[in-house]
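Coming up is one lone chain in structure tokens, specifically the form predicted on its own.
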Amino acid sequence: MKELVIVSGKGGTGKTSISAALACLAPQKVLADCDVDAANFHLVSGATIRETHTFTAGFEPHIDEAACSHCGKCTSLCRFGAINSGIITAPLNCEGCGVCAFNCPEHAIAMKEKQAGHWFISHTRFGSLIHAELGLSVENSGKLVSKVRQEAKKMAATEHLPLIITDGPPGIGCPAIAALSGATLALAVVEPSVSGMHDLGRLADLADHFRLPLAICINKSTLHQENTNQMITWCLSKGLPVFGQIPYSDTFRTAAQSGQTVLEMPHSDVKKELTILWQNIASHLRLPSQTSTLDLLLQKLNIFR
């Protein structure tokens, strides 16, 4: 089983237009959606939602009322002013440490899992997709990453699926990190401007640090081909192989306005280097780039695999 994940170094790159392309061009795959902070790839690829789960994240303090007596113990100890004498004025302060549990004396504090979003199994026009909400201000997104990524993993196992794309989070921090740690190759969506440059670099170094295979897609690189002759260069000088030149296209934000991919708008004039790019994937993971025939006529009725 082979994991690919896109990253990019920030929001707005075209990193989820890029997996939906790639979604819709491999066959036999998972797709999984690991920017769980601001989740959209259902948007593009039509998600019916199969089954929902509870994600459950850290700890909050849950009050017995009947055993409170009120002495403002727990209040004089929370450094956060979330509580006051056994009330929970200001949840959203509570970091769940549990000094006010581990102090009441009457026990009336219990410290209980919180529940922090939900994670979905949907059907997509490409396959199955494994996505996730996190809920408003928590802080566990690399955890609800990782568990998007294990159910992912789950399904690719159970029906024998050689591939799962991965959507990953913008970044380089600790979401990205749970994305990528253990990826098969990790595929960095990135634009040919001065601060596309730098977040290259910082991609590039996280890799590294984990020991991954990087490739380069130049997302718009018609906008300033200057840079983007540097960035291919700076590739070259550090060994990691660009599979990819996307030119700047309308196209793309016509697609996402009509929740469709860029692929699946008529006279897509991004279709053959997008074909480039996934056919560089393939073979760099050794998958078959053309879809069976069988293929073919499931995407014709409207069938993804």
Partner chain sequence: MLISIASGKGGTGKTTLALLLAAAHSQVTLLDCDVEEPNCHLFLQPQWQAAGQDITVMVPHIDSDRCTGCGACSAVCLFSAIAISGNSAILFDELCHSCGGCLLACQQAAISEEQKTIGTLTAGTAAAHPGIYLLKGTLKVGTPSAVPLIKQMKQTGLQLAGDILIDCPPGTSCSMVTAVKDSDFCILVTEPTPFGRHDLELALNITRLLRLPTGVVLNKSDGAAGDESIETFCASRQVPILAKIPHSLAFARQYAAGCIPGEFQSIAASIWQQLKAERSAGT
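Switch over from the form predicted on its own to the form predicted together with the partner chain, please.
So it's only the chain below, everything else dropped.
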């Protein structure tokens, strides 16, 4: 089973749009949305939720008011200023460390597991999707990302599907690390801008750190051809393959507005470049690059052009 994770140094580079296009092209796969902070894949793929599960992670203090003697020990020991003599005054500051609970002379505080979000199995136009929603202001997005990946693997195994396509989280922090560790291939979607070059450098460092194969897709490549060329030279010098160059296209915007992938739009002007991208990925992963029979049929019927 192969796992392709699509990442970006930063949000807004077109990661979800490109993931959705790849979901449209790949014949047999499970989809996973690991951007648990701001999951969007379900919006573009027409998801209907089949299963909802609660995700618990971390702890929170529960205080027995009757037992508390208001001695103030918890106040002085809490390093995050979250508690005042047995009353949680700033819940958003609480790290759930349990220092208050373990050191309360009256044993008035119990640490209980915290509900940190939900994860879902959904049906979409492109197959099954595992996605999640993190509770507001909750940490542990890394753990939820791992949960989504674990469930996607389970599904791929039971349904005998050779590939998982994961829309990864932006950035290089704990959710990105959780999404990338142990994946078969990371595809970075980047823009040819000064900030895009900078972000790619940090992402390449991260992939290097985890010894993970990284391939590049330059999105909006025609926005600044000079930067695109420079980026390609840089990638070559680092031994990073450039699997695709997608020209700037307004179709991405109109597609996003209508909740479709760019390949489902009439007169899609980036179909050729996206197909090349997919073929490069498929041959790297040694997957059959053939698109689904339905897609071939639509192509023959000339519906896309």
